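One chain comes next, on its own, written as structure tokens: the form predicted alone.
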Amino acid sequence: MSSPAINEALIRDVIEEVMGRLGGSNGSAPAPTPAPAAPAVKTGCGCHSGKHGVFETADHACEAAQAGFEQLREKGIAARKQIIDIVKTVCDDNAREWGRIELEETKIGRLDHKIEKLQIIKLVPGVEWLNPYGLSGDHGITLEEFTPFGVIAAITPSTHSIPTLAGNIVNMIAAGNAVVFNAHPAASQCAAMAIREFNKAIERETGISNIACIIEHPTLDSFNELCANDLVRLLCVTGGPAVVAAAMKSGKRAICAGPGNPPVLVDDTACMDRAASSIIQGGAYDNNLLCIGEKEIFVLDNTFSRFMSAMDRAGAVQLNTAQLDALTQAAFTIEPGQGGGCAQAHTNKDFIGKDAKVLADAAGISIPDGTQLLFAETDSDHPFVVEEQMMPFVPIVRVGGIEEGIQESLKAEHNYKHTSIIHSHDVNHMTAMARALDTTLFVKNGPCGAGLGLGGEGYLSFSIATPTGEGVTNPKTFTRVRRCIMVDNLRIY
């Protein structure tokens, strides 16, 4: 029996988000021109509407992926390792071209960082994470192993389309699964291109076809069909609140990487120059498209002027009050609250992921070439603090003490439990903030990327499952734990 249909009203919310959040009628990434349909071919699973993993319908893609999964299961862990190496090599070899293609399609972010995100796919962990657990005792032997689900349906964003897709493939295939992608419509062409190239290389080297599939023209219907398809055993969603909510109501188990609005707290024990350079490095990365990126900064009043000077020395450009007002009017649409409620701010999608110069022009200021980040003093209720705005601008808010800074950080993070950052040399301050915010990533004295092994210890993933609790995803995330027990007196000693 198929899974329950997703609530129609909720689906309408999803389509508004998926089609409009980063690529709607007012968006910075207009809907892409449909690519020519892939040539019709007959595949080993009986599907006849796709080639090299690219399909017209969700059902055909799922049938093909199921056949790919069965091929992978027969060829074992050695084939998984081989496929992972292929995906990482293809990403590295094509990083410059694919980065350019993704930027041209989505029109958000920075080329150098699009390229780098593909070059670091090699840091995503593989089958080495799946060592079994064994136990022997007086009553026999028990072995626990990490086994695949089968076909996974994955929803990917336009902010990091090919990197998220590639990172998910590495994790999911390391776990022994096949995957079908429903990409963000504003990045569907580059995603389909990558899937074609991955499948060509994988089939050429291993003989396995359609281990990673994609719906060529993703729609509301294809999303719904993926969620309902009987072959799909698991959902993995990277996106905003509406699409996450829809996945969690689909009747399938869902691993959901939701939104973030990471706050940064700077106290009077921190190194101001290190804090400033870290905030610029993280907050400006890919024009602040990262969900882990520094979005709003709370600074203790007694060190505020020192911090602002450090931001200036590190190369960020400060806006005055008039310039901030001009940028705010351009970057947000403010609607009055209903019935005496608070006003609502809506981000102008024309500014999402744009270069600092675009924001500076809107603010009426000329900035030096190469400027990565703008900043200005705001209050804690400013739209740039409240909204996950994804622009190379950070608001700086004065707070009277560490307790106020933690409370304002908690408020701004919206209980997403995603990412928070502190710059401090006081262990008590670090501990208090960590306990209060309880975020999946908590970075101390470094840029946000340190939380994913980029300048800090750890491993890389492009899907951080905060709403469903899995955290930074890895191959184990996409497995079932199975226990095999042999009962007898089997010990030698």
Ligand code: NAD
Given for the second form:
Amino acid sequence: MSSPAINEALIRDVIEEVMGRLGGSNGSAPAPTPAPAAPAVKTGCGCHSGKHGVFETADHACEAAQAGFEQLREKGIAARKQIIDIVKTVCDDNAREWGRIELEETKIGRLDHKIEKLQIIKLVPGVEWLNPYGLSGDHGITLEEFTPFGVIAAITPSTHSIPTLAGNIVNMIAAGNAVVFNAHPAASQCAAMAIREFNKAIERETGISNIACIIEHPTLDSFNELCANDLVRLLCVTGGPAVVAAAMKSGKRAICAGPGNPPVLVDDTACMDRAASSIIQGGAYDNNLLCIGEKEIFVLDNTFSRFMSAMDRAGAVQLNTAQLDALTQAAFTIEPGQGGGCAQAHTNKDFIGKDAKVLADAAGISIPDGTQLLFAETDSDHPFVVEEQMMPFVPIVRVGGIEEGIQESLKAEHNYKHTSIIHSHDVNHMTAMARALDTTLFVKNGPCGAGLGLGGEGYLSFSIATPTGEGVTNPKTFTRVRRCIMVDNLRIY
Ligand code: NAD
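What about the form predicted together with the named molecule, after the form predicted alone?
Then the entire complex follows, led off by the chain already shown.
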């Protein structure tokens, strides 16, 4: 049996180790002992300095990020906090200019929302999410800790290039990792600019270089090189079906934030004005580029006209049948199926993320300045319902009852398991839809943003891992769970 004196000394050691790992929050913990020298990293041509995270090749970016990861590990949790503060502050300080630059490069979305998406990076959680889980029992003490992977490869979309990149950096560095980005080619220059500025500030304030890197001219080849690089321990992709499929085939573990096509169901118990204003707020946000954005609306027949009037009162503009047809012809290329029906529709990229005014011009209607969203009645198999269209237009489909509304919503969501929304005061309707669609986000009586802590409870991330199931990503998403066990008779009580 061990003596009480030995037990107390052991317990003190364990407590000191825990406090040290938590960043010395009692103010008295000793500085952590430096980790033993990491295995030698191949540094290629040695051209990492002065690059500020921006590299020509995936291999050079990965080598630099690995070196950045090792510097971060030396400097501990205090450095992670410092880097997160820097990224959030740089985003806030540059929101107007960077929002404008991203819009100029991508030509999709709205300036006010591009700016706002950078200002809200401060809502992404940090190291406070990584409290270890402790167990104490008859057999000793065990600590489960959330530890880094090392280098993560991240793929970002054109729809929110710098915000996704910044949100990923906060989450991944909070967890102690480094990251290499392959951005969307149509949004890669603004992303490279942001990486350069983040690294300059991080190098100045912490002495750590290349903790977040990027491939300056991303291609499908650089994506493949990134996936194949041995230093990359984990992938995080944010994008549509093709990149999710490619990541799943890579052989690496992948956290996939995939596509959505969020349906909204409005029943006859809902507040029509609230439903309409929520749909306009969410569906018009950044011209409907959000993966969580309201894309198609199913409304119970017995409340249909009340809902359409509420949309009108809230400032959306209704298209008649001829105007809808003109817009559909312009916004989609439709391949006719057998019997003359629509076999497949391809979205016309010229209309993605464009202002309501551009859509109205194509529809042949003049709309008041400041109109954010257009709407029209359609069938449930209309391209605007079926495709993830990302335009400031919502199709409104009449359904006979709640069961039909749920079934149509299920069909339109394509089993992406991403986001669905209901406006209702009937709890049975809410539960039935939640069970049937089983989406990662299920919002009741609010705009889609409520699902990311914007007007609802919760926290923000621009990467919502849907097919792989991690949900709204946060620092823990990017950790390995490691268990540290001390076996002895350590219990005092
Ligand atoms: P996209 O799929 O065209 O591109 C996304 C990223 O994947 C880009 O970096 C692109 O270069 C890359 N990519 C595309 N095909 C690839 C392939 N075959 N191999 C390797 N890389 C490939 O999407 P986008 O237009 O940039 O963004 C919109 C899409 O992203 C929508 O489907 C939207 O729902 C989805 N999205 C999802 C989330 C989420 O959190 N779940 C967030 C934002 C966007």
